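In the form predicted on its own, a lone chain appears below as structure tokens.
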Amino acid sequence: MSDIPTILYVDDDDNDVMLLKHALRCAKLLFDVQVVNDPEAASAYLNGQGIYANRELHPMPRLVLLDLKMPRMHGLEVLLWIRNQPRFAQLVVIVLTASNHIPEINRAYELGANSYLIKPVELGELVGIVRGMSAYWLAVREKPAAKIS
């Protein structure tokens, strides 16, 4: 297994996943980028179930970037399955979204985001929050301990 850690970008929209990749790129940020744009696909990847079950070629992700305005299925929805999972406990969820409303960034947080991020329409700003985030939740922060059976 690669020690670059892997994120896993769930959103629908073609450009914001170039311009995500792009920002990474001009940050200078070494990441597994793995992009699903539905929420089904973004279950069995976590799942590892189809396509996705070779873990050689989709890792499991260290950080899921999650969208909310998807086909079928809200990203809310997505990450209030994440959070049922007992196995994705510890799994960090960022939703970054273009969205600002109000009840939706409190539901975010109470089904267990732990991060909300406006998607900004300069690319110096996402280059600065993809800094962030890679600084903060990647690197610096203190992880739980695994867990010995």
Given for the second form:
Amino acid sequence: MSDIPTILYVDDDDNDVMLLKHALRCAKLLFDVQVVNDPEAASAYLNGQGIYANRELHPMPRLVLLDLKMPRMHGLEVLLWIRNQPRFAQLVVIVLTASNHIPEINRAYELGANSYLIKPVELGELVGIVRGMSAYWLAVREKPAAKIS
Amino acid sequence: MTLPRFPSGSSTDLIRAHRNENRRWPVSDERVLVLTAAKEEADFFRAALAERGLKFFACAGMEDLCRGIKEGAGMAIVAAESLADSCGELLATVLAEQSSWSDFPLVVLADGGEEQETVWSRWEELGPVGNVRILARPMRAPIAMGVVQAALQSRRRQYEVRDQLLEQERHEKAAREAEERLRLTFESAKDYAILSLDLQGRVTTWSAGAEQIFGYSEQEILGREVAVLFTPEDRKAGVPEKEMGRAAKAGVAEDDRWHLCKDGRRFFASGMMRPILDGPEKVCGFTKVARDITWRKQAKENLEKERNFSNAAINSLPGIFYVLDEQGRMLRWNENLERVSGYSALEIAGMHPLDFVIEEHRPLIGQKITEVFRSGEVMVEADLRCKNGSRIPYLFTGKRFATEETPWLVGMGMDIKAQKKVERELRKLHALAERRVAELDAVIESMPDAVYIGTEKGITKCNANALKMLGVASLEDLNARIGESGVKFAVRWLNGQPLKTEEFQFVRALHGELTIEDIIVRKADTGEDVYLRAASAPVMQGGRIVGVVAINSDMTERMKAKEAQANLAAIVEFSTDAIIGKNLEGIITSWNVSAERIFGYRAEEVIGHPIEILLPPDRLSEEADIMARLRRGERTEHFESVRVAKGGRNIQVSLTISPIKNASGNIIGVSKIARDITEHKQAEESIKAARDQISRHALELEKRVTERTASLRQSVQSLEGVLYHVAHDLRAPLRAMQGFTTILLNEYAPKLDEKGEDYAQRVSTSASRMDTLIQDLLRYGRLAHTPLSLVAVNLNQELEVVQGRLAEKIRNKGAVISVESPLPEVWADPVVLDEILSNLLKNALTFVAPGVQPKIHIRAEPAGPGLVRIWMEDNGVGIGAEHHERIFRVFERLQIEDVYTGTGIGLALVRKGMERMGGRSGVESKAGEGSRFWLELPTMQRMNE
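Requested next: the structure of the form predicted in complex with its partner chain (the form predicted on its own having been shown above).
Now the complete complex, all chains and molecules, led by this one.
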């Protein structure tokens, strides 16, 4: 198993995926970012089913970044599913979405989200967000080389 | 040698003293004068005399010898040859001149035979000079010395005679002097009569003093019997003879008695008669010395009298009396001291004043005694200590007085046992009185009424209720208002007529009147009227009015109650409902006019009768039910039933039945209100029909409203859906635009020229701006549709939160924000209010002319009942009056984008939010003069009402 922490990013928007990866690069953070584009794929990945059966290629993530508004299934349903699986109890789930709708934020926390982040328009802000997120949630597993200077 | 100084003493003593002093004669008196021309003769005597310890004196010639004789010598040895011619005569002359006692021994040295005769004849020639011996030559020492010794011995005898003569002479002189002194004394002792008598009692000497005292001259009295000087009584009693007898026998007779003067006057003489002794035991006469001491006797008598008088006086003193000196000796005291202390006079004489007081008071008394001698007068209380150990409280006085430098203390002591007892009693009485006063005070204070005690001078005591009832602060205040100028309280009779001074209950009580009356008094502090029942009574002491006690009861409540009762009675009486009172047994006790009207019975017809007369036969049990409910404490209200009127007519009634309770809450009766609803019942039927119709309409209406609401809710929900999608989906492409242009600008900059970079920049800026617009729109949309929850919001806290959030912007702009605290609590949705305040503050910070420091002032003011207007005043660019309404619309912007940033949503949000919270908003401003935005919100106060 690699020492690089794995992040599972669940989002249907390729632009946002690209931008996040760019932001991680900008922040000089070394992560294995695994991306799935819909909730079904997310559960398959976490369960290690189908194409995700090989854990060498698709390691168990330390952290899940979860978009909310996705086709066919809402992100909160994924969150609910994760929180109902005792084996994922340690899994950090962070909501990363465009919506700042208060009821949605409250609901996410009620269902057990570790954090709720709003996708910023400014790229710079996104860099700041991933830095903070990494420092807070993944610091323990970070490699010395990947440490923020 | 001086004459001895012997003013007294016998002559024998005198001689003895002299002898003692002169046991040896002077050396010169024993010397042996030797006159001879033959040296060997002179040497012979020198040696022989020296051998016998005798003094040798060689004379140069006859003159020398004569001088030696005059100067003093034991004897002389003269060679016969030296007596020749004038020398012999000279010697004869010297010897002839010698003192009567002296017979100077002379030894003439002559050759034997013829020459001795010559010597004798020559000696005869020279005259009668004896004590001459002839020593024949040649001399032999033993004979010569025998002659010399014999001569010297005779000389010594002469010396003894000389000394005796001298002694005698001296003694005689002293006697003469003594006699002279005596005579002078005798003559000058004018105060004393000195006389002497012979054995027959005849006067033999008479002094000048005697003449002065007795009046007889010396000539008159000498030779007369001394008895003439005695009083006839004494003469008759043989006193003169007895006196002489006593004197002769005892050596002295005192003689203190009355004597008689020549003129018959009597005087008291103190005298002494002594015998004149002519040899031992042999009386040859008498001397009598007498002194007139009449004055002394009289003084003594006076003194005696005085003493008796003062003794009587001091013994009659009620207390003890004493005189002490500074050493604390008891000099005088009265019998009381002896009696009280139990000490005898003898004991007292030896006691110290401190012995008369108890141990613990001694220092005090000692100090007080000292004080008397120092400062003159003192009074002190101490316990007298008696001989038997008992103690008595005493008041001691002391006063200093002095006779001829000697100070005394004279003082008295009074038994204050009784006084002490009285004092104790008085103290007890006083304590009792104080307790009584305290009790009285307590009684007065505990009384629910106002109580005043006073005299014609004013109120001397009153309780707190009195002050409260009259509305005055203190007793002084009260008295000041009553004062001379008359009562300053508006005191009126119940009819409103003010009381005249003489009508006051207090004043009348002072004149003995007892009053109980009702008055109205205006309270001094609040000015409200109180009804008082004023009772006043005089305080009598020994048949005299010494004061007044007044008690005022506050009748205001009772009067009000009475009024209320009257009102109530009127209400009851004139109520359109029948109001019937009955007791627990169901007997009617009261009956109003309407009862009469409704039921047809007059009050006097029904009062005292059972209530059952009003009940239809089939409803008799109803009454029992009602009573049972009442006893359980339940009221029966609007109970519709049927009752029977006079004449048997049935009446539809609505009954309200309530218990009548006495003061302690026990039910003592029942009040029954009966309303005739016969007509009402009929009206009710038609109302019911109308109501049914209305309710049908209402149901229909309600249904319609529900439908509308549902559709409205649906559209709101769909709008929310739209908003959500807008928020999410519309912004996703924006993020992409923004994100990638940023990457473009950052990472591909070298491949872009200036123009390309500018375009990319424009894409980025536009994307950002659109995002802001979307977000503002979303906020507006949500504000317009989200349900609000209004709660109490502390404006101060809220403003702090908002300022905190905008802290960076405030700091960057260097803005000064002042808040006039405290701001009120308002009724608002915190989220919405936060949004509104944020927007206004942001605007105020934003729309400021370049270079101007933003100054923002926030304050609140009441804006009508329960409303508050919050003002936010800035020194910004201001807004022209024509724009004042426009700016509150969505997307209305006045400023050009380059200068001021904004989406044009902010004030629309403010207006919408305020409207939704039931408030208002607005602005007062002129272009260039700053703006004053205001918000009007309900305050908490209003909500609480």
